Amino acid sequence: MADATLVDLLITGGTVVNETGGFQADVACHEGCIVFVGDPRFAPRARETLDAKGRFVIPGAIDVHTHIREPGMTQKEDWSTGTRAAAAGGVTTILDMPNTHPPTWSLPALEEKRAAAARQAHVNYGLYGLLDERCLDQLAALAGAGVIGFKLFLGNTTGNLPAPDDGAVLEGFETIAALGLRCSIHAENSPMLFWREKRMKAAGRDDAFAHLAARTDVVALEALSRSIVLSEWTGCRIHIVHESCARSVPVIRDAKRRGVPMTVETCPQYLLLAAEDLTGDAGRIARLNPPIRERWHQDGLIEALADGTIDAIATDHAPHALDEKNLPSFWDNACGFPGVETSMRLMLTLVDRGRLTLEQYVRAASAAPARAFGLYPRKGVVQPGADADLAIVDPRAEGVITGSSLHSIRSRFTPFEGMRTVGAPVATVVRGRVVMRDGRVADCPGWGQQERPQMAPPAPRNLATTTAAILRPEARPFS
């Protein structure tokens, strides 16, 4: 008979690091929650012990921007391979984007995706609903069914979802503002980039830098500015995904100063890779939307991440079959690459280089994402009562990133091929269960569970002029 006085897991000898600082402590986990953080002399006895001596115990990373590809595109990725990759990378929760087949734009489509995730997921997950002019009447139902938020594609994406009409975006923001959820936005001006791409193709441009030229900085700046205006007007909480442009930072800083309800993410590729180096096969592998920009953008983005202007680090994990990335024309190569497994190693390398503190990384990788999407303080912090979602980090672990070692087994390529890293997750704990230890992922399909947001009360604005308000027969412009 099991001893009822034992907790499930005790992590011993480590240094706990939250966004606010670090301290020596043991951490005990029981029935999915952290039940003790403190002096080893007072730690409970446990059925399983994990030695963290000389290592850091941090909240598991929350990657708010992943594309698992199931249903409909499992030649690229499925829920098993994608969440195994997350576990290998110290990521305990992923938020999955809605541009699958079918898109996550109705209750049946949401249920199809949820069923696939429930069978296979090794880590926790949230599911986005789609903001699209063809499904505005589904937003409230999707919110009621537990989507983590909504996603708006203002630029083109895998799945070829067209950017909605601005009137539909405004109406969608009005609806989401009243629901209180957050809308993540791919902020690129679609007409601009398609116009420029068409003109360059006609002129014979088919080179590594043509994709970047089609999406020059103003394409991002215009869509960012438009998103901010609509958020400020409606009160819709927004999240700008994969910010790549240093010129955006002053715009973001000014909007936040005015109280616009927005958060922002960037990705490791924009901090560590530069367009100048991405030619030939490297350019094909690294092609994504928005593009990796010139080297001079990196310092501004890193500084904005360090000071909190950019809230979060995410990955835009976007796997493809290798033959979809190796086509003769640069224009034809699929956009995106796997990232959920390598992000923590890359960001810890920036910590090792002195560009970020470990506390700043924890804030960006876990605490800020948890706050933005209604998961804090249940997640994003190592403290009693929080979910036992943890990463054990060895700050001295050195390695080289190789595509052949990735757990995204249908997408074993990376633009970081051959990059040396310092610092790595050596264990991943999801709801108190060790799902990765020393690089080996446990076989635990279905252990991950769906996460539902608990947001602050909605704060919609300008209610007298919403689309719903002006459709009422009795509406008057000066009433």
Ligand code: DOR
Given for the second form:
Amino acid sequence: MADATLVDLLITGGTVVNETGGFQADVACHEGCIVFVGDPRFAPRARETLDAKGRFVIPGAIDVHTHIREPGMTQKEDWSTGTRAAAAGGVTTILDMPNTHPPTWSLPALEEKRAAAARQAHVNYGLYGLLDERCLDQLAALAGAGVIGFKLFLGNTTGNLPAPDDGAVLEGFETIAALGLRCSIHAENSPMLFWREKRMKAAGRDDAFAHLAARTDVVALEALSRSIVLSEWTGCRIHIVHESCARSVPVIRDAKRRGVPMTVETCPQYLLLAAEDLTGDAGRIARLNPPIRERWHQDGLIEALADGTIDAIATDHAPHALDEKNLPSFWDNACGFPGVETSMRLMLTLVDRGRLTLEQYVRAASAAPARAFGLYPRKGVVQPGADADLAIVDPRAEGVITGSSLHSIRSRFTPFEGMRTVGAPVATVVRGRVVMRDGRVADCPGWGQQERPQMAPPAPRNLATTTAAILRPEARPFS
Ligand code: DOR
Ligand code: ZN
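Can you switch from the form predicted alone and show the form predicted in complex with this ligand instead?
Below is the entire complex, every chain and molecule, led by the chain shown above.
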């Protein structure tokens, strides 16, 4: 018979590291929550213990940018493989993007995805709804059904969702501002990149550098700037995904100083890979949107992550079947690659190299994402009362990244192939259950739970001139 005085799990001998600092403590988990963080002499007894001597106990990573592909594209990934990969990588919550088939733009589409996730998820998940001009009338219903936020594709990518008309974006932001949720934005200018692509194709260009050239810095800067203007005007909370461009950093810094309600993420590929190294086949695997830029961008992005101008580290986990990455024309090759499993190792390697502190990594990987999407302080911090979502990290674990070992079994390739890493998650705890230990993922489909956001009260701006307001017959611009 179960002893009622025992808690579910006790993590002993480790150093707890939050964004604010580290300290020696045992951590007890019970019924999905952290119930004790403190001196081992006062720790409760537990049914299961995990030895964390010489290791760090950090809040599990929250990856706010993943593409799990189900429904509709399970030749690339499904909710089982994708969340197993997350568990392997120390990631305890993923937010899933809406560019699936069908796109997550209606209640039935959301329900189809939710059901697939609920059956298979090994880690917790939030589901994005789509902001598209064809579904503006669905935003409120999707919010009511618990989407974690919305996603707007200003730049073209997998799924070929057309960038909405700017008028529709403005109206969408007005609606989302009133709902209080956050809208994540793929900030590239579609007309510009299509135009440049067309010109280069006509000139016979077909190579990795041409992809970068089509989407050169100004393509990102224009869309970032437009997003900021519309966020500032409407009060819509925005999140810029996969910031790749060091030239964006002063623009972001300036906007934040003015109080624009924005957060920003970057991804390991923009910090560790450089276009100069990505010729030939390496360029095919590494092709993604926005592209990996010239090496000089890396330092500016890393420094912006360290000082908090860039809030979060995410992955843009974008699995594809290998044959979709190996088409004869570079322009036809699928964009993206898996990332959720390798991010923590890569980022810990930057910590080992002294480019970030572990506290800064914890802020970027967990606390800041939790704050941005209404999950803090339930998540993002190791403290009593928080969800028992944890990663246990061995800062000295050395390894080499290999695509063949990935849990994304239909997408076993990575642009980090052969890269040496220092530091790795050795255990992942989701809601108090050990879902990964020493690289082995426990079989626990359905253990992951859906996360719904608890945002601060909405703060919409310029309400007198919203699209809804000017439709009223009595509307006057000067009243
Ligand atoms: O390269 C990319 N692939 N960039 C994105 O933004 C989306 C992603 C995908 O869904 O494949
Ligand atoms: Zn993406």
